[in-house]
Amino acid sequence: MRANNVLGIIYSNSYDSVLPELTPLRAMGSVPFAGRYRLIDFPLSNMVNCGITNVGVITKGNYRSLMDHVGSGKAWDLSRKRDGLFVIPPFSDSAFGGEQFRSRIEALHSAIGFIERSKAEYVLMCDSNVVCNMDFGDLIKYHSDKGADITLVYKYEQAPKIPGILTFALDASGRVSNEELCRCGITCAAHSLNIFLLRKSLLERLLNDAVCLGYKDFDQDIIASNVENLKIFGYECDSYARTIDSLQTYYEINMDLLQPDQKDALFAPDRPVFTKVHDDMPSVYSHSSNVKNSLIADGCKIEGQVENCVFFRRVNVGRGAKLKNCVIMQDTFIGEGADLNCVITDKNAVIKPDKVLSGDKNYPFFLGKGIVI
């Protein structure tokens, strides 16, 4: 199986509800991450790195910033005359009473025209709330070698706290032998990363059957109910992979990148993560600044003390300000003498001089977009 014979599908609004602090005005896929990236950069880059040249991004709402970010797909070499990157806007499907989709099955069916027009033989589907850098080429080869009908990618660890996430058991050959929905708090399990590979004709048949039968849940009604009927195999992701299920995990993943081994695992040199490039001036560090173990994007001006922080573009830190264990998004202004610990700010926040904001590593303090304190 060749990678250019695979159609990529990315859900940009998957699990928006688990990150309500950052998704009221943007899709999950366009949530800023690691100083200069967006979450959609990871599934997009994974697909491009293995040779997939036709990718559809399914949207539902708040996708203006997403469209601004992905544009024509040029940053991922997907601006093409044939195939390329396609943003699929929400579509009122007559099969569901003319309403917008409310589930993964309905989302796929609303994009069925795009899927049917593709000449690819296989479909690879991903979410935007999984931060990983894996070789999809190996996944495609595994699927072909096993003669699988469906291959799903999993991680063996404590399952994310997302209602309905799929956990399962595998036999010695790697075939899924039992499926059940995860119980929150389960200690350790093989849980799905919501990355699925299957033949396009099979997906079309399963979708049409699901719509006729009124099914809603892709994991339960299509995957779990067909364990006995289809050859469903699991492929373990042995590289860095974290699922965002809350503001806490979003914070933790950003903090992970301050550890060199974790950063190197996610940003592997042989599998680059592409993003939209912004030309900006270099960051400026005054003689009064002191920066330790931090990721600092372009255009920042730092006159205070910064330790274990992730800064996005054009953050301004005043003289005498102290920041520790913070994630500060672009165009945030932090006044002189301010003291921040375990704080996440959205874009364009303003913290006036001498203010003190403190959270905890297990409960970071969040400041919304454009808020002034």
Contents of the next structure:
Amino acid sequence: MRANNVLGIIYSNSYDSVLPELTPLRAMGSVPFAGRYRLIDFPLSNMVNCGITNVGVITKGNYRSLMDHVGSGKAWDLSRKRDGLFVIPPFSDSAFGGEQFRSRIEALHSAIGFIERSKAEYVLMCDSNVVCNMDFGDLIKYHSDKGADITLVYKYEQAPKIPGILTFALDASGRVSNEELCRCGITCAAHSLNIFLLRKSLLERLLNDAVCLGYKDFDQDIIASNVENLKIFGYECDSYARTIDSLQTYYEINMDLLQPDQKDALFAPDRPVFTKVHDDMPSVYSHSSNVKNSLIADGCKIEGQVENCVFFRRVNVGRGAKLKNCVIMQDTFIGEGADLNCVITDKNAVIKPDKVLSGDKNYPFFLGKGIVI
Amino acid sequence: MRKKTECLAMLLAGGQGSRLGVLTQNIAKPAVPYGGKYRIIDFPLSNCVNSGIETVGVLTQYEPLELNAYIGNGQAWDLDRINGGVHILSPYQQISGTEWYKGTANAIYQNIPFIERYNPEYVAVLSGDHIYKMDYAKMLTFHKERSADCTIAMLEVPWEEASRFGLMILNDDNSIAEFEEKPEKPSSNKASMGVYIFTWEKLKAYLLADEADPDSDNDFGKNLIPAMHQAGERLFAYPFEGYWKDVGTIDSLWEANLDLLNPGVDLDLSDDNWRIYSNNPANTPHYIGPNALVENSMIAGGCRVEGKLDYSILFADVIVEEGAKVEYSIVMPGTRIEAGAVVRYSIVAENALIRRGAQVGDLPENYPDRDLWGVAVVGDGLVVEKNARVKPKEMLENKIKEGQE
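Right, the form predicted on its own is done, so what does the form predicted in complex with the partner chain look like?
The complete assembly is shown below, putting the previous chain first.
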């Protein structure tokens, strides 16, 4: 199976509700991450790196910032004459009473026109709240080697705290077995990363059936209920993959990138992560700056003390300011002598001189977009 | 007929920049990296776009591979256009024979057909060797207001440096009375910046005449402009104020880079209204390690700094290991400086490897005879082996062995 025979579908709004702090103004896919990225960069780059040339991005609400970010798809080499990147705006589907979609099944059905038009034989679907860097080429090969109907990617570890996330058992051949699909629990389990690969014609048939029967839940009504009828295989993701299920995990995953091995695993040199290019100057450190163990994007001006922080673009830290364990998004201004510990600031926040803000590692303090303190 | 273009730019990018030695061994001077993420050519190209000049011919001749790859279709500067955009113009074979660009004027002469395709009113001729931010639109307005035939951008330089430049002596109305080319005793401090705007009709006539003259060197400064002056054409000098630097030598390239760390220098690259665009690779934010010490420095994406850094500029993907020291230096993309290595007052080109304990460059204080001291340069892809030493002012072109000087 050639990768350009695969159509990519990305849900830009997957599980928006688990990150209420960052998603009222934007879709999950355009949540800023790791200093210069947006979450959608990861599934998009994974697809492009394995040779997929046709990608549809399903949107629902608040997708302006997402559109701004992906643009024509040029940054991912997806601005093309043939195929390329398609942002699929929300569609009032007559199949569910002219409403916008409410579930994964309905979302896919809204995009059925786009899916049907594609000449690809297979469809690969990803969510935006899963940060991973994996070789989809291996997944595609596995799928055809096993002669699978559906392959879903899983990780064997503690399942994220997202209601209804699919966890399951596998038999010796790697097939998702008929045994009780586990409940999301405390113990380690094979849990779905919501990355699915299947034949396009099968997806179309399953979707049409599901909509006719009024099914809503992709995991339960399409995957779980077909474990016997279809050959559903699990593919273990052995590279970096983390699922964002709350502001707390969002914070932890950003912080974990300060460990070089974690950063190197996510940003594997042979599978680069592409993102929209900005033309900021390199970051400047002044005489009074003292920066330790931090990840700093372009365009920052740092005159204060910074330790264990992730800085996005154009962050300004005044003289004598102290920041520890913070995630500071782009265009944040931190006044002289301010003292911040375990703080997440959204874009354009202003912290006036000598202010003291502190959260805890287990409960970071969040400052919304454009807030002035 | 094609829509008329008001002004197009011809960017002279064929220069070897021989005084940059090993740095321009495989690349043309305009492709030399500058300021952490830029190349010299980003400045004139960005100036063009920001000034509303959307048709740019880039004249290449010496080692064009890197430059061609860098410019690509011009997308990074918004110069991938339906009409116009950026075009790489190399010498080509003609029915009358094949020749290289013999001089700056000849390079434009050979591309008259390119210019005529766009039917311009004015042509800007720019050199691709300088770092500056300039609004060519203002200069064009100046040119039009005076019904000039040629306008030359002019900068007042310190008197003690004036003898290094092509100088102009002006009348009260800013028209040019006289030229002086690098005189020993300058009578003016008004230097030409290598930025010209011509009325195309006039320029074309003089290009044809210049080409017909067998004694001409086909150079703008030496032949064509003096010829225009002698014939009594309207030549004006456009006064420019702001940062402008010719980065033609190792010392000036080093200085121009470190100027970015000096808040007193009038070159703001973070100005949103006059962005300097560049063609950037996909790299992560840079990482500063737990024991690093970074002061007065500029760091680009993809770097990993665990050592000590002071008054230095790191380009993309540079690694400075723990215990390494980099001071007053420019380190170009992809270079690795291992633990215990010391790099001072140096320019290290792309993808070099400075091994443990090696020493590149030295402090000027250690050289009472200042003539022996200067910026050290390590060429691209070279390895400076363990405990080896690259002396100040030295320009390393070949690999050196362990412990060698």
